[in-house]
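Next up: just one chain, as structure tokens, the form predicted on its own.
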Amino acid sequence: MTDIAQALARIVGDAYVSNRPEEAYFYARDPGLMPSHPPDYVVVPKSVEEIQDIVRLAHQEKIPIVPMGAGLALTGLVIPLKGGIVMDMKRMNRILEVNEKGRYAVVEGGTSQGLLRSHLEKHFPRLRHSIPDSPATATIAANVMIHGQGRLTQQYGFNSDMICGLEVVLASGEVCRIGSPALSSDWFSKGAPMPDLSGLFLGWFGATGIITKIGVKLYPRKKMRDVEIFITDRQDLVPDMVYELTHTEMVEDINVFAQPKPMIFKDNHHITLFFTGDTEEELEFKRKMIWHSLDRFIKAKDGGFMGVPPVMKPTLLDMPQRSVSRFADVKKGGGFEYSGPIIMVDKYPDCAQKILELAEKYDLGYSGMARIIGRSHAMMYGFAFTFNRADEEMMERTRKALHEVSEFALETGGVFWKATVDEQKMAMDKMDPTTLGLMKMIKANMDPRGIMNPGNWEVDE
């Protein structure tokens, strides 16, 4: 143990590295609901050459190695199962370039949303790129890595659809780039018309490497963003309203909530739309597309458009929201946790139904929340739950919960997103073997000495 510590110690400095119990305590955890298991070590790299020393090192002596972002995934992913090495990369911070004209960044793997976002609009003010609401410490590559979604993923996709080119210290501690900074000094593509290789490393969950650079598209910021709020309580119509508003082309993200507290929202659910612009003329051309898409429920009485008081909209205008984070402390423990299927928006009402009877059973504070991905082609449904921390019975009420609705998200034709270890298996015990076979002959050559976040879709066990 003492000498695995001096041998990281010389590669990135005293202060670098620890194995002292009390920071392995912090590293051990996550806000989420799985139990704890600490690090051996935890090590602060600042280079790509660092980085290839400590997994070299790893793959010598066969120590588990898990990288980290913020650790605000909430599902486990960066708790090291296996003990060994936690690299934080939060030194690795640098954004490295910005091509304005090819509207990419180049940042390194520790780089976090809030930098990005402010190093935009202070030198970039027509630039930004897809913030989701999570704390602006977030990283970037955490992000993609998990197959995030962020405020322009109803038009484009999730945000790992917005990356044009990585660079990754596989398991042997060699450095590879993705794309086409693979054969170019430029980053505008991750794979087309090359065969796209991101897929090794993308949802891994750095089972298969560690991501030190990462390119994001960038897009246009307009001038003016505005928000309005549908409000239905047929919640059978909610898709429909839905394929009606992307349609359109014209809103930029389409959120729905449903939650009991205030009661002004009880009962109701509530279609959010965001929608930008360079001009007035542009954004109430925009809004105005937007309420005649949803002229035949308004004349139907089956929905409604919500007076948005200006006092509100700061709120809802917010990137990230912060509201979402507030929700985390609804009964006063700081506990939130929630399974987050990708599943069809025609889904939306078993999804709205199912939360209603599993907070009922379970006694559980909740929020509903759907995030339109593409123009309707799927969602993002979370299943949300508050919990009080010193409450471990409250705790047990919500890991069943949340077992309920990994059951009914594959039963319902959904799949996992950022799967939790038992969700995992869960996923693999249904999958299609054949696929299954490929991910195992996948793991075996990236990874065969099994160091790379072990734990983590283990296909063997």
Ligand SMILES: Cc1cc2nc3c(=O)[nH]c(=O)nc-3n(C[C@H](O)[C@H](O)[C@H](O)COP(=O)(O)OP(=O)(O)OC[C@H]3O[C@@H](n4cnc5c(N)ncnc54)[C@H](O)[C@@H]3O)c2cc1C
The other form holds:
Amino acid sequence: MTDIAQALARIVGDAYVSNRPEEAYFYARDPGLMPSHPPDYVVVPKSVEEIQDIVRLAHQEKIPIVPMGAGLALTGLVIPLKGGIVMDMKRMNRILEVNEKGRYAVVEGGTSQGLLRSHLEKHFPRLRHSIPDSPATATIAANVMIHGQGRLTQQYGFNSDMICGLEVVLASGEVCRIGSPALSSDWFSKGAPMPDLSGLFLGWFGATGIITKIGVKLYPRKKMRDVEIFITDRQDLVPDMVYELTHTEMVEDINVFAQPKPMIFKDNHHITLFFTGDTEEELEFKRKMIWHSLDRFIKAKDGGFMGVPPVMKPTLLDMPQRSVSRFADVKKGGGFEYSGPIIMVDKYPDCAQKILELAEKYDLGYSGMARIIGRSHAMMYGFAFTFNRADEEMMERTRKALHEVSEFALETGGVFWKATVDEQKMAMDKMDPTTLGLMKMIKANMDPRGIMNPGNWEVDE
Amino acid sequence: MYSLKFDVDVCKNCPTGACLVNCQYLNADQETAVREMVNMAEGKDSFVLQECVTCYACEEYCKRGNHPFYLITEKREEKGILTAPRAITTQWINLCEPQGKYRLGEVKEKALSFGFMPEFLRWAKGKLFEDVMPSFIFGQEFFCNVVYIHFAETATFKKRLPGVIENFEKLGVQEVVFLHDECYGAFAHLAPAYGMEVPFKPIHYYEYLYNRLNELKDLIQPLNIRVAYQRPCSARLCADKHHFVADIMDLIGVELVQREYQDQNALCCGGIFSMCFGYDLAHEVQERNIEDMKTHQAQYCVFNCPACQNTLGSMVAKAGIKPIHMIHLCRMAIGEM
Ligand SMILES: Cc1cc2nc3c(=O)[nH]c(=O)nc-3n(C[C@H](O)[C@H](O)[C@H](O)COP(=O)(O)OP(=O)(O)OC[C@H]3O[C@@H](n4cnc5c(N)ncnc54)[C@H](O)[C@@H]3O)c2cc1C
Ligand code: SF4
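Next up, can you give the form predicted in complex with the named molecule of this protein, since the form predicted on its own came first?
Okay, now the whole complex, with that chain kicking things off.
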């Protein structure tokens, strides 16, 4: 063992540090398309103090440090671009508090979506959080770090809008609290009514600090959930349809998808609508409002509600929706990546057109899927392509297609979500220079030795 | 191209106009009915083309051998009058397109056809079917394509049905028991109406079940339950087989409640209504229908068509009435369920 490895072992114990090639191989990559790069060390801490000690060591030795949840962001954000330490957060998985009446939970920085969900189901059946469709191992802190979206996003915004406080280890190794927990034992706000410092961390991909605790807002969990699918062949009308649906304020989540396979989905756009109720009456009332909001399109024969067979419902109502992960492996070989710009809903027709063009041009399997953010305030449009990881030529075609998506997204007024390093550069090139200057100042001050997930959000001289 | 056999002169001197007079969704007296049918047959406009909800019932009401519903469908298609949103029609056309994924059992001269209803792959078992199984046929290649008449889209079945008939022919089947009565209707009613020849004998599964139950009479334990029967749209294409419902119930000791919406007065399950027209019509009809079952104290609602059961099953269950398919009811009567 090297000196660094020994020093790390002293902090976390021998079992939780490695510089062996088999671990380095695994931690060098994610399931997406970015080239791999091995870490020098992998470390799996268990406590805030251990994290502080590791960061202090990294700071002192000027070693890069990359926090990692489940590594499922797919855009290379946990690949240690400059080597150094990958800090796997999975052992930091305790649920520290659930405040039922205040509707929040405080969890550690490596707690998975699945763990919180099952804890709530078991102990607090009237509470829920905004679950994304990533596999259940995905972590809450990482999802918020990349401004993820989940089942409650149409109602309450990005998952990062639904947090109520952070505890963060800074690049110096100091630990600090953000929001109400900075001065209170109660976690109810990430900033307001004080200056909101959460923005110094959220969206930075770990390049400014490591989240060790996070307050997650919880919401009422109704006893029943149901789903309907409205289908249309008029992509140009999808924004109007979404506008009407969001106006009802009756829908839990709105996802729109279009894909050529299986045949039942060919040639149409599918607006999947989830809604909830505590009683049959509530559920039926919402269903009625939702259906009626689209009457004018039905009358004009521009769209209709398909009959969702009872056998299909459990798949659709699943949280996370496992069919998304199954799609990830349609080409076998387990390759899946999507570029998902955050973009205005009125750009849906352009996005739908673009994915079709690219799938044809590069001969790729595709699925276009949008999740509505807020009451039609924006959407995440996922240009998803599947590929076989053993087929380098197919991977190259996918890379090219995704690059075109990035260019298209910027031209169309979109902003990259969980941007790859290349996309980060593209975004910074286009960004208002004063804003960029501000980002540079923040990064320089918060990470003066450039050790925090280096390569990400690095402002060029 | 196949064309519909429809004789406008038969309508011209029709004393009843039964097709539209009996219609549960449109308002017409005898004079209006005859006038509108003649108008449509002569290519003129009619309110019927705008308002018909595609319940198929007029095919049963007309006792003079004409095909009022097929005519309405033809004329709508000619004039480009859509019943369903385009996306719904497209979805069904795509879904049922042959893709080489059909499934065959050990097909003999007599076979069961499951059409393109995967439920039957699970349901057709036990003593009732053992003298034909495992001779079965399933898949898009054997799907009757009748559903498109709901969508005023005869082009699809005109294109596909002859191929389907050919596929059956290639299997060398002589008798086919159709477990979905829409398929039976396709070969016994629609194909002849369009002059398509059917080179095998179609058998309605109710007739088959009735005969099998008679053979298995010793096993029957009267069920002593009260049931409401949900008659599907497709039953209008094989009205001569409808008596088997009562015959089977008699045989297995089931009381068929004499409710308002049965036999000729049956109401649609609402599945097609909601896809084509949205919330109100479908729900109004469904509520009326279920209320009628409740009023007559039905304990079970017996379905003929799995699609109706998908649409209405959970709703009747919420009203305290158990949904059950006819096959399961019969299996229950011989102690298999
Ligand atoms: C099939 C599939 C479906 C998906 N569906 C969705 C979806 O519906 N909604 C959605 O939002 N996403 C979705 N995703 C994307 C992604 O998986 C999720 O956003 C997931 O929550 C990311 O969490 P993770 O733990 O895997 O993050 P990682 O990939 O491990 O990390 C993401 C970023 O956060 C940083 N990070 C990790 N932990 C910390 C920490 N404690 N402190 C500071 N920085 C940290 C990492 O360095 C990295 O930059 C999907 C992915 C897949 C494969
Ligand atoms: S279709 Fe039949 S019932 Fe209707 S008018 Fe013609 S003959 Fe009479």
